[in-house]
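Shown next as structure tokens: one chain only, the form predicted alone.
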Amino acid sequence: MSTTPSQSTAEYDMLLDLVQNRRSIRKLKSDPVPADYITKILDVGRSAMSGGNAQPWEFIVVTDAAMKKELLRTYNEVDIDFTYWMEQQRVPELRHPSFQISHEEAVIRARTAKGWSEAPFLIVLLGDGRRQWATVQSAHTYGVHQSHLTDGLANAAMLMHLAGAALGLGSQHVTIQIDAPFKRLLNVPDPLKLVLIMPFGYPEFEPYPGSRRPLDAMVHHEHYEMDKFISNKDIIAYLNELRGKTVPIYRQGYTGTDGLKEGDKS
């Protein structure tokens, strides 16, 4: 069934509004969510594109309170600790906003923060690299975790984030770097990769507006326009500017406050 140009424009405007206003929410209410919302989100995720239509994703829905707490504990003790010490290789002001804190503060946060364990449900995204045998051989790398696996799973995850936003839910993208302990907890078979955990729930607060680079700064016509290329030195200046914008947003995300420390307020 064909659509008119005006209908197509209206649908595009709806999509653009959804994409531009979706935010990663790090403080979610524990309020229950209608059960059919979970099915709706999963149904959108399974419709994602993948190499050779391999559909390499599988999903574990976690609603059990004890399991959610155990997953968060494992995340704090394994992934967060690994990432924290990796971030120490940067100068403090360029570290990721989540890690511009002391190790003592990080330990306290890990021990006391309830975080996404209070979200009404989690979706754990798994990837079966063997299904990627469906795609072209040039897309393969060594082992069962093929290069297209990451692409396909990212497609599914983004669609689920958007589906949640369309239903009025907030969500978070919790990337898993070291998946072995999580796989043991959830009884995931060895050939599968546990890629990320997606908490969903109603937002605890109204998030800050997002910011994006101007479109004309990243679009080139017919060839790469060298006047838009930035040097390594300029990249560092860009990171400094970016951190100034994102650190308050991350503070708001973890605390639900306005994102500013007392010393930041004028």
Ligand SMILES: Cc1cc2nc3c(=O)[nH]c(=O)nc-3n(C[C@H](O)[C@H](O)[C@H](O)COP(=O)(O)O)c2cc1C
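Only the largest set of C-alpha atoms that superpose within 1.5 Å between the two forms is called the rigid core. Residue numbers count along the first chain shown, from 1. Computed from a prediction, not measured in an experiment: that's the story for all the values here. What changes on going to the form predicted together with this ligand:
- Fitting the two forms on the rigid core leaves the C-alpha of D190 displaced by under 2 angstroms between the two forms.
- The Cα position of P92 differs by 2 Å or more between the two forms after fitting on the rigid core.
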Given for the second form:
Amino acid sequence: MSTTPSQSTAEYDMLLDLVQNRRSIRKLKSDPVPADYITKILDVGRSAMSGGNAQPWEFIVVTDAAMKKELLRTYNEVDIDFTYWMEQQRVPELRHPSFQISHEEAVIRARTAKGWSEAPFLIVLLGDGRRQWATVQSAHTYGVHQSHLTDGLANAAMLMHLAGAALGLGSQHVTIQIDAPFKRLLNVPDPLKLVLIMPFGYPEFEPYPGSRRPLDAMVHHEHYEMDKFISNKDIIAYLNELRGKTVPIYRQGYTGTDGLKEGDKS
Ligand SMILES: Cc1cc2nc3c(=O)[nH]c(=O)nc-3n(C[C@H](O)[C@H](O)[C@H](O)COP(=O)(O)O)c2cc1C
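Form predicted alone already given; the form predicted together with this ligand follows:
Once more the chain from above appears, this time first in line as the rest of the complex follows.
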């Protein structure tokens, strides 16, 4: 970053372009990537902000084919199965789009999906809650606020997604809900949490254009503008609108083709 005042917005323009064109890519090629890309991505990740500069993250780089396969199998059998049944507790039309299917279909998909196990490398993100004591105690008083670990990790993850995109790679954000079996596989000590698996590789498909709410709908001037408040009832319509956009994108990840049906792109 330039330290002298400048009229140029070139750096901002580059950043905006990178941020707006990065997409979650759920189908990656198995083609190898240059070895130094991994370090480049990690180097950006470790530069993230964190409460009290605690840097509560650790990264496990996984390139071994058998381990990647085992992690995906565990993800499908433990994490996805858990999520599947949690989703069944919602009324069908409000379930996450990926789980509006029968259990039989879900099992078949889980058993046949090669998914991210074929990505050339995974970065597994760990959080060490002990390190967050570097920051003020009010940030993690029970029942009040405990975001300093997860927020710090999220910052590191976001930066690594962006670093990957800057290098022409796609990446995915695979949230882990039940971390115990993954920790056993990867020999992670008990005090650490395993929060995320990030597969990286060259994109298999041209991603969808991103979709974000317009700036004007989320920015308030001087005080909260009540005409921008969304009612509880309208939240349902919002979810439906959002899911209309995400269903084809998720389908892109779990089918053998680009997963598009006629009209999906509209
Ligand atoms: C906290 C968080 C959790 C997410 N969990 C998952 C996940 O488990 N699986 C997945 O495929 N994408 C996951 N994503 C990616 C989002 O679905 C994605 O960022 C969003 O739909 C916007 O799409 P884009 O990343 O292509 O712009 C997650 C993203 C965040 C920030």
